[in-house]
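Shown next as structure tokens: one chain only, the form predicted on its own.
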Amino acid sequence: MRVLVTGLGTFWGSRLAQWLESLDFVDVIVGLDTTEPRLPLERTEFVKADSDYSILDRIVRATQVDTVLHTHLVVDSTELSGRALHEINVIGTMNLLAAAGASGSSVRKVIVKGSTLLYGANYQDPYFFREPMERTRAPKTRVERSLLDASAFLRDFAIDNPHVTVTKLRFSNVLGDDIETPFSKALRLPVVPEILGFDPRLQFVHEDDVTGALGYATTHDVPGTYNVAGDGTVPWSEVCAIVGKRRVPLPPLLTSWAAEPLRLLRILDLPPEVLSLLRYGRGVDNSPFKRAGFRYRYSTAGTIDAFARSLRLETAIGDKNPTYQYERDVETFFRHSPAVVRDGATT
């Protein structure tokens, strides 16, 4: 296989990556992002690139990649400005997919990283959304309407490349031991905010299966659209409980407003699409993805219950592991250099 991952520089890029480079099978595999990779590594070759990934077109026919995986949809508002998030999400795949889909491309599989936030959250959604349904109402914030241009555009693709297999996996709120998410961000604080008279049901998926799941549509051929998330609901009240903290209700009428002293103290930043879930909450279906073969390692209880294990190691030894900073000549040494020992033996 020769494989290009975007969004090197994020956190699931790297990841994946890393795993790439443990299989014998995978011959080259190239990273792009405006960013440099967040953990080391030895057989990926890194490419900085603007934003839109203009670029993506050049490399593709460069390196006759046959394996595509989208990692760099971004799906918490509060990271960038609309207009920034509107050039990851919405033009970077479309030149993902026009490069990928251009006369004598050598792609043959395209794995997109997307979320359950396109469906929404509000009092008319149905207890479960499966993959063909449709959010009920129309998308406020800036990120769900990013992500939905960009399904759009991966569902025309589809049908214009039958020869290219795709695959989208919408995953459901992440938490884990090394992942950053709103979610993870508010339960590690000492008072969780809740909006008062609203206790909705929630759907976790482990940072583990996230990558389990993204590494079996690599190297499985299961086309189509599947959520990601781990088995049943929970309701936050119980998810707090379960982690161990206590809750600061958010009043229902105004709620944004109320959330902003958190966000301007630096303490919390409650996107608009978050303070949803909290007020609705949100399941989807993962029986599809189950039978194309995946198999979870964590259910949605389990996957609390593995963060909330975390937080209390943390907080009895502390968060001692150092961060990985990328800097090309020190990995340009490690790689060419005649002085690094490899196999046994100096080269």
The other form holds:
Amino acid sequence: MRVLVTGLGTFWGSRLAQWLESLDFVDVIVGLDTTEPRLPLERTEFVKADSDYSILDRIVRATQVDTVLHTHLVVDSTELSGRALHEINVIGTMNLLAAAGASGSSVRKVIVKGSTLLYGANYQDPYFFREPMERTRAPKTRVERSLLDASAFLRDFAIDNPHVTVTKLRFSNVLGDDIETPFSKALRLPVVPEILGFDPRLQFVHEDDVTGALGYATTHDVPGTYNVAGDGTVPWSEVCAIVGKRRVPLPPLLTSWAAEPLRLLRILDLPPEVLSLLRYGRGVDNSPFKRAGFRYRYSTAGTIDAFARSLRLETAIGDKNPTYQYERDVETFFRHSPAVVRDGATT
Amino acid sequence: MTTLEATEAIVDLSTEMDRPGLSLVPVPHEERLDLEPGEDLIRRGDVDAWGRSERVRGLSRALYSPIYKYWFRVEWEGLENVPTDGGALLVSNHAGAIPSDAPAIMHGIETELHRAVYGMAEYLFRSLPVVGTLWSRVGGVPAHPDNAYRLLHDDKQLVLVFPEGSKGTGKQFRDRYRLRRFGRGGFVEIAMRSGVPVIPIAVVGAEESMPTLFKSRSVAAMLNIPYFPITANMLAFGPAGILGYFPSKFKIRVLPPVYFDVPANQERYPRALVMDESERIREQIQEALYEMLRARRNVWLG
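Form predicted in complex with its partner chain, following the form predicted on its own:
Up next: the whole complex, starting with the chain shown before.
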């Protein structure tokens, strides 16, 4: 297997590359991004690219990759300006698919890390979105529009290239030890914002299940679109209770104005798509991906609990996950040390 | 549907998944969104996936109980027609400017049969602060077809719908006990797809508890609500009349379940069949209402 990972500089890209390195049947890993990988990688080859991935065509031809892991869709609009986000999500995806679908292309599998943000959050929504359902209101924010555009490109790509297995995974809000999202940032504050009079049902997926799901799609053939979210929904008030935080209300009217000082004071950036989630919440049906064979490690409540635990440890010792470094060193030792006996012979 | 057919349906769906605008095809599945082991140790509240909280529901039952017993003096007939297990769609007539029938039906079934009832209603509720949250905690769910399907088919719950919708509650007093159009028969289609019976329910008393004398279209348009009523209660009690019901005697009759002789989980059902069944159920409720009114001697005493 020869794999191309986009967004190697992102949390997910680095994580997946690290995981791919541990697989024997993965011969080549090429990582693409504008920034350096976040985690130390051993045999992944890093290629520095433009944000719009214009050199992709040449890379795909030269490396003859058969699998593309597109982890580079930006979902958190607080990270980038609208224009940069559009460039990466829309133009980047377009160039990636153009390269993967070029005549004589070796690509046989494309896996995309998308988001349930695509469904929006509105009072007319069903309580659990199924994959074929569409959002009930036109998107207002740039990040949602760019995700819809990227999704449309993918749909066309799947139709035009029936010989390619296309897996689109839509992840709900992610929580975990390491990942930073508007929700994890909000839950780290001493008091957590809510919208007065609203207590939305929310779903979370653990970061380990995110990498797990992307990995599952890499090693199995699961064509189609799938929601990925922990089982069940938990109201925001209870999310805060599990994490052990008090809530402070924002007014239900002119909420974005009220949230603006928080952004200006660099306390917390709550973009419109997150505010509408805090108002109406969102649920998705996660059963099709389960039927495709994927097993979750965490439910929604389990994800929140795991996050709360890592947060408590962090506040106690000032480090997020001190065991991680240790494990990685051991892993490196097992993989590379001449002292370790492999396949019955020393190397 | 055999297992093989079900599997084929799933395979079919996965290939169809990427077609935009594809109509909603519910897939049969065994797995439910149940609590995992150890989850009850994590959870701090009892709000379920539908936003309903048994604790809040219990509190509201305790508050509502005196109104139910002494104000409306609700009397049931044919309660044995409500199934004690499995999903069922409860279908009732709808009346009163601020409908008083929904809480009475939900309260009665929950206290008598100890089964939760989820009430389907306007999306509008969900957009209101405080009201929307409370409404959801006491068992209100937005009337999206997929919500109803999941509750009936996957969760095997009792779901209460008022097919007349706001046409029923918005009608004037001179039209009392005359059923409005039952929408487009969507409730029959949902029951067929979920493979559950429809339980028709006739309620007498709600019409007189808050009669609408006039309606203002311009105020309704201004406030962006379905109708703006001037009720007899407002004239009698002033502003307090917005929520003050007259103590009309409630009688609720549950009619025998209506089963449909069609397979569940179909993508669509013949429109003619759906409309026929919908009309038949509407007539049954209408007939029951007339019969109950013939027997009623007094609006306040029954």
